[in-house]
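Take a look at this one chain, the form predicted alone, written out in structure tokens.
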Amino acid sequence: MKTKQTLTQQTVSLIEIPKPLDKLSESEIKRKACIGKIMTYTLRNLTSQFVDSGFEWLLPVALSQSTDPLWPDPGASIEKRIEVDIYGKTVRTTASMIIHKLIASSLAYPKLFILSPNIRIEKAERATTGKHIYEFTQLDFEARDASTKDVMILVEDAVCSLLTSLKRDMKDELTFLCRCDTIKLPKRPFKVYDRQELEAKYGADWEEAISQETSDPVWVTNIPREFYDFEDFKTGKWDNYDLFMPQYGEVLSGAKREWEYEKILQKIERDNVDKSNYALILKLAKEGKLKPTAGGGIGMERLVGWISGVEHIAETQPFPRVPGTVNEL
């Protein structure tokens, strides 16, 4: 295992930063322009199975009193957070859409997805990782009286509907990459891991383990994360599932929710999260109108590298974030 860690390591260390757009020479222009065509025909796709699936489809929100505390998630690394003033009132920026989601299932939208960018100030040393961007994108769903399963069922059939697609029309834009004979078309049902075996198996670094080691999308579950996630008191079990992809890790994250008052209240104790940032959470929680959903939020720019077979996920980005750098556009 100390050698596996080692190589990786050193494979990290030697991935190149993404350059900005004026500096790309004619080639790197022309493999750029490659990648936004295999992510313009996979927002297409993605989007259009949600619709016809019956999902409604939201617009995202860039400031708000409420968004995801990132806390406890042990993979979260944020240098800070951006906090300004308007009308009298501290907003932030959207970390991800999920307090939004889980009101908007509850109340008006039964089955909604958003394509939301998400601010996340990465700390700099996560720059040669290849998988860390400070603003990215998410295609965040939610759904209603959904279950795991059903969340389950429903990404694995959008990501083997999206490949054979993509395999059929965007076949020479694959071939440009290096990717229409390597990426292959993962058998149903993925292979599910609970995230207790895997780190008694792998140890801490369980994460990279798994992405290096599989060869298909593999779930993960059971791992402890902020208070909307449903926690069975009882056994210690978290009702949520993360997608790795074979090299390129976490492609989607989502859950079972929490809806329940007292349930809510004691986990946002118990992690000393600031309860006046979800006021109104609690508020609908507490009225019984919160309702049980289930969801997730897939990663564009990671879903996309993975395709695309890109080092570093910035090279999805016409512009690049990469943590700890800051061009001019």
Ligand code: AMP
Given for the second form:
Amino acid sequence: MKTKQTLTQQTVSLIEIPKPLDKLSESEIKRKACIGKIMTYTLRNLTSQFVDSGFEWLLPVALSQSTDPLWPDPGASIEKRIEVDIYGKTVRTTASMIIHKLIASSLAYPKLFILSPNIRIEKAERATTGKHIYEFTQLDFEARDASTKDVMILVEDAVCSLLTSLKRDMKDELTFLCRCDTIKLPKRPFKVYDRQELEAKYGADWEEAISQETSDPVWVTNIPREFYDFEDFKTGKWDNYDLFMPQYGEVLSGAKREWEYEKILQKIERDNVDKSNYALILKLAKEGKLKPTAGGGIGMERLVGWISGVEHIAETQPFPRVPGTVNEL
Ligand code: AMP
Ligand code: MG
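I have the form predicted alone already, so could you send the form predicted together with the ligand?
The complete assembly is shown below, putting the previous chain first.
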């Protein structure tokens, strides 16, 4: 018998590991193609919404000296970081484009989004969570002078509009995937919970508990993590947010960001993050050129995985990136 895995539970049972294209049966190929149509529709819908709201669409980069430290983040579990020397300098594969976003939004593109490649060599034991892959794509967006409330309204608009359109235009595909009746249009505004209250109520497994309990998408705020998310030093509260989908889990993480030099420096040192990898953002902050922004990143495979009702999000990938498994393609 198969049981769903959760983000936080240990492996307790089998989950089918998605196979590469050449190993799929005819019916599995049909299902793959159907999920592919949902992905195409979702990409077109969301990118159009961002463009129509005045966001510039930036192209991604794969190699940089500076990338997301992914630390400290309670959700991160990286087995190895990929570094390579080019032209006499060490570059890293993109873990996320957060640093690029903050600088691009501050200097040239006030409202921007990127379909950004994220390479995170997740520990092999995450193969069976159903929620982790080692290469994925974020629809990563950032807006200068935006507040948390602004981002929440933007995302709620985007999600509700996407679901309305999907239910109208993709009935056959959703029916094939048995999702036509299970996906409901959410009530707005989405509820907002504080992580501390959830922890007090549910303990360490609060992410799983709130995802199972809710029948609508919910926000969770105040989650301690990387230096670039805004932290109020007086109250100790973090002005950041995750979006959780019902019976599923996290699909988006975001925040209002830090922009002041002293705070960024203090947090980088506090977290034992290597300052030399963040020289540019520190320099710009010191010169007053880093601006207050807010944004977030939607994991496309997670979102489309939720819409399609997949057991493992690698089912949404043409070339599955399951932790611990390397295929020829
Ligand atoms: P993060 O800022 O690390 O939470 O990443 C932003 C979003 O990317 C998350 O909310 C997820 O939707 C997605 N994501 C993060 N890690 C993974 C992973 N290993 N596999 C698939 N999607 C992921
Ligand atoms: Mg997250």
